[in-house]
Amino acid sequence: MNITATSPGRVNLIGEHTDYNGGWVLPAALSVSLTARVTFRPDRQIKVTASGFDGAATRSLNDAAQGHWSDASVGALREAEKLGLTSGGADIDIVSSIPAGSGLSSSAALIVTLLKAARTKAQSALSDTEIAVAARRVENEYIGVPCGIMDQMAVAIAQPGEAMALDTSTLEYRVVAVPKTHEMVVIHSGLTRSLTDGRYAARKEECDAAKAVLGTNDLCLLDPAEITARDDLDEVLRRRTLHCATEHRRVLASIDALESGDICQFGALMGASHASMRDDFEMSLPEIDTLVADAVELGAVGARLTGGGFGGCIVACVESRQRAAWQEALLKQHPNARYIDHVAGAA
């Protein structure tokens, strides 16, 4: 049986590293996407070809993760088997316009796409939310990336051009309209990164250490003033916790700002978010800080690093009628950067 399925990439407008700390996030689906053509097999062999990677990877459904680009495909099919959707391997052909290492959820898009293909094969009633939760298990338990649920929920449910206000503690969400007057522009910094390189995991471990000291799994729900007053947190854990608590509040304020049409406030919150990622969570890089600063200097209402950090993309809120000139000027100043996509409000 041949099945073709597609999932979008996503950009997180605000709410970084809050999704595994009990907070809210505000991702949006992009028009860049990943499509997989899947031919299910009766044996346990998996053959994967992908645009951007030379040759085919031949794996077994029995394989452990190997740190290889094909791990996501193997993990997705292993999860599909556990869910009773499949009972064998597959030939998989992947075509993607989502840049790898960009922080735009190419891995989540692939896993969700394969699980949706398996759902179609099985004619299962599994919901998109259940697909997202299963896709996170693949990342956490098979690949070994301690990510939260934001990426999977965004690519499994949101449609291109939609922003999703998501409570990651309950998985309740609602669509938030992007203003017609502005565009959320995604610019790749030119610096690639991988969630498996250890720095993302280190931040997760620091958050877990703070949770142990503070006796809560929901760092985002703590009062920033109380965090500052605690004398049983070392300085690094205090700053990590402060980022989580203040970023959560910035997400809630950003949702209110977008829904009320206060774009100036939304831009200010983007700037505060980037400062917190740079100073308290220490997940930015000097080149990205310069790119963000120049984006604002050239006319963006606000800009920030987006994604897991340590490379990848920025997202900037730019007035629609100024976007072309703004983008040309920014890329002229940063020749290694490049335009990826943008999210615009419905006309």
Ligand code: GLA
The other form holds:
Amino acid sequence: MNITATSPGRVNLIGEHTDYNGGWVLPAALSVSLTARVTFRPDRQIKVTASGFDGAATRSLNDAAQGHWSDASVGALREAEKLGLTSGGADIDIVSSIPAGSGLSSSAALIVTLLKAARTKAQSALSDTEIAVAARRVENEYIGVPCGIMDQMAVAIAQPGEAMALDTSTLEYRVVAVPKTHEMVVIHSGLTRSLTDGRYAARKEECDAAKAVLGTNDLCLLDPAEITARDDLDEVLRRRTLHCATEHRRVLASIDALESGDICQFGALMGASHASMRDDFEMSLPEIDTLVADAVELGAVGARLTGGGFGGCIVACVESRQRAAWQEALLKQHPNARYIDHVAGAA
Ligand code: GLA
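Condition change, the form predicted alone to the form predicted together with the named molecule:
Every chain and every other molecule in the complex is listed next, the one we just looked at coming first.
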């Protein structure tokens, strides 16, 4: 039996590195997406073909992770077996318009898609939230990426055109509409990134070190003034912690701003978020700072780096009627950058 499942990519509008520090995030589903056609097999073989990768990979369900693009498929099927959804491998055919290495959750989309296909095969009542939690386990425990829960929740649940205000400590969420007058435009910087290249993990380790000193798992819930006053945190850990606490507050303020239609305030929060990622969390790159600055200079209400950092995409909030001219001017100044997608409010 062939089962086809699809998940969207996601862009995070605001709230970076808050999702493993007890805070909120505000991702939105994109129209770029990933579809997998899956034929489950009774033996332990996994055969994967994917658009964008040459040839096919043949793996075994017993394999350890190998740092290969097919690890996500192997890990997802191992997890599906642990959950009692399947027993055995699969032939998997993946077609994706989500560019890999761009911070738009291509990996989460693949794992969630395969787990959803397994859920369909088993006619299981597992919820989308349970699928997202299982998909995060594949990243953390099998592939070895110490990510939070944002990407999996967003691609498992959010619908294109909607943002999802998610409390990552309770997994409660609500839908936030994107304003009809504006678009959230995703522009790739031209610099690719990989969550497995160590820099994401280094930030996670710094947050863990700050948690040990401060005696809490929830860096986001600390009072920024108290963080500044602490003399037992070294300078780097103090700035990392400050980013988490201030970014979490910016997410809550952004939800208020979008819900009350105060788009200028939302734009200002995007700008403050980028400055905090650049100066306190140190996850930006000079080329990306310039791209963000030029996006605003050319008329965006706000712009910021989005995703895990160290490359990938920016997201800019632009008035819909200005978007075409804005984009043309920005891409002219940045020939290595390219348009990926946008999130527009429902008309
Ligand atoms: C990556 C991770 C997420 C999150 C973001 C940064 O996308 O997968 O869990 O931590 O980086 O906000």
